[in-house]
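Below, in structure tokens: the form predicted on its own, a single chain.
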Amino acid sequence: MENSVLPDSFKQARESKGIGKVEDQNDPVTMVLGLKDVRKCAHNWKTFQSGAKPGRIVIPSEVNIRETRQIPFEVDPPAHKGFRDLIDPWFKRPLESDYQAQLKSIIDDIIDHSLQQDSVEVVGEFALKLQSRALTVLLNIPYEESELWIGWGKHVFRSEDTDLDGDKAAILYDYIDAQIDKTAANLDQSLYALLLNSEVNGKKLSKEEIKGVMILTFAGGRDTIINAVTNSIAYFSEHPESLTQLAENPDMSSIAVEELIRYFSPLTHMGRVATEDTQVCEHAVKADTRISLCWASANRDERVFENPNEVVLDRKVNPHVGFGFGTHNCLGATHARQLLNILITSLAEKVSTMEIQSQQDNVEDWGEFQRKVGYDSLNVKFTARKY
């Protein structure tokens, strides 16, 4: 098998029952499986909603680590859509050409810098810098502020040793807290002064609400990217052609991204707790569970994507949710696609080929299932595009 591969562990419980269990903390989940199902639960917020104690819709659930309520993510209808409202044209900048030309040059920086390193452990060493660079730009602020980021690491609530670190996360708090009292100070031009200026439903946003949005853009795109931007350069390490491919066919780019996020869905699932007594796949559900939206197992449905467990850079229908899907679909998504759009083309540009030296894989424990996500190291060897 090649190393890029990751393979569908949820195809026998998506075909055979739609649902998959697993536990989490005491409070079991159930996991939707199929495309469609997942559509479904995502659009009904309803019946499944995110706006239940802070943390509990995340899968390990964050109850013990935070009490401030992630915005919009945390939030239904209708008070979702004032909050949405206000920060969506921001979230929306990555469409501008001075946004894109910064993370361009945030880019090739690192791929040059790779490009002379005799080997090149991609993780931490390409991905987390990436992110955390690219993150300045999304918040508009100094780029030397993503050095302080980049010393914590690939999640800023997990450790080494747990998957959930109060003391970690404790470190991002107060960072956040200490930069919404700067920028209190000193307005500037960054999201944390927008946020202080505005107003949602006629009331100031709280210092809490303001923690709230922040908290979200720092931990909801961190890890996320990383296992894209890792999954892939390993996916291009073994399929050089598909390189050369995008390097004779620029234009395929914005295609090709979509099918890397659907192919390695670099988040697995994300829950919902039910309002009501409901059913899933005709399974029951009672009110105030869990269930999950399984975004990886929807985006290897049999019954809807031809060859799902191929990548296919120019597949021409691709209703993935690698994105999530409804009224909490993901906001940095403008962000996440830019950067990887601008990451395979500058990519296919400047790269012939990248070896695969070494790995260790992340493989996530969901009880019956195993999921590799991405990779805990990756170290390559890249080798500059001659012409």
Contents of the next structure:
Amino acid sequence: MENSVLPDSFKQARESKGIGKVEDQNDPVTMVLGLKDVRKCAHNWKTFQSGAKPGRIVIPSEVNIRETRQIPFEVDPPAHKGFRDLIDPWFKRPLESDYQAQLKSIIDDIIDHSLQQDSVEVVGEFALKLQSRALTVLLNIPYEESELWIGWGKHVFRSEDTDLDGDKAAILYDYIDAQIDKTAANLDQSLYALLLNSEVNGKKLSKEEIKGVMILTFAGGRDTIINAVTNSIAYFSEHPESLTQLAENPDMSSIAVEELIRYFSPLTHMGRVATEDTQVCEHAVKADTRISLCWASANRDERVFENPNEVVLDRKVNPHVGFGFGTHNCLGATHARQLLNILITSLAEKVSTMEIQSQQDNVEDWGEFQRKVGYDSLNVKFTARKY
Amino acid sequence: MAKITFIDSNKIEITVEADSGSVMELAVQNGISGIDGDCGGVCSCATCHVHVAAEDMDKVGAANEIEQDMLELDDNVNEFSRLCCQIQISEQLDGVTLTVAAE
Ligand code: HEM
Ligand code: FES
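Pass me the form predicted together with its partner chain as well; I've looked at the form predicted on its own already.
Entire complex below, previous chain first.
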């Protein structure tokens, strides 16, 4: 019965020290664990910068496998604002009703198909397909393109035995290069075309900058969505009463999504580089060393959340940081929220029970902390609701 | 019924009426520019920040601690700041003016 639980691995360290430590390729990281501290550090971009060497704020560090700066993620204010102002309206399109109708048709298809199988491997057969097909809507490109991305498998940057795989990442980089060239030769209505046509901070975007935006759109929205979708299926498998509650109260779905994001925290943490000698929670942080903002720990902070380790689907006040906080808050959040909202609403409508048959947990290893973030595989039997 | 006046991010004044729900929901339903309500009203996104007219502060009331902690890190915070998803509509709000805070 407890298969869908994501334990809080950070409790003890958060309460006793407020920080944790993780080694990573000789560039150690001080993890910031409390909600208020995480928000303060995220807010303080002058002292804790994102615009360090490309790849360095990612953990594990990607400095050895890429040179392209991801935009707007690895750019600090004031330049950051120019990029956000350009792309923010595009990433708000999920608020339009025909965008939502396209997502709904993708999601309904996958659920209907799942209801006909004896068993569905949710990570590869459900979440990856849903994530990839939905991304074609976000980029405004043909649906068929998603078949190629699904073929890349669950991990674009990781292989079975290593967290970082430069050869695998190169597949994505080469693909994006080719797509930019193709679009430049024949402008369409896609995000590539928008970027090719635009100026930011008074200059046309370079190809390297366009690549930096597109890589981020692929990378930032892949594992996060897959984890959120897979965890949602696992949770509702074990809580059919919650699915019924949603079916009876469809207005609840948007706050339910916020609670699922808080509880799952699909992105565990993200790094920053200190620009000066400073401190967090009375622990010294030296200039040019890394901290990380641990969204997953902050979202279980017992000083802020009542019953932090319980999913309370109708939690009304929920100041979580699952989508980050401040300057770099998640650009894909509108898309992710709509996708999850439609997913849980459709599940509540169409599905009576989901039964977990087997599972392999995906446990991240962060030095002193082992955190379950989702599943490497999850086999589920879906049964239709009868009216 | 409560009549609530918004001054939106383009400085345009719009008065609307409601008797229930949150002020953020009312603003979003009426397309008040500058109120996005990204998180659906759970006090997580701060895209519903308004400044309450000084004379209306008594009617609207002060932010609780969780809301204060969010506002504290907002660059445009002042003593009249509220996240309007945390303001419930009632008769008591009749006649208040809320100015959308700059981004
Ligand atoms: C449930 C799904 C998702 C979660 C939990 C999530 C989480 C996050 C978090 C915590 C951050 C802040 C990183 C930081 O402060 O350094 C972030 C930033 C970002 N996310 Fe997401 N994300 C999700 C989905 C997506 C999707 C679908 C996309 C795009 C396709 C996306 C694109 C981005 C981008 C571009 C940024 C950087 C924004 C900036 O630097 O201004 N995310 N996300
Ligand atoms: S709507 Fe998100 S904080 Fe008010």
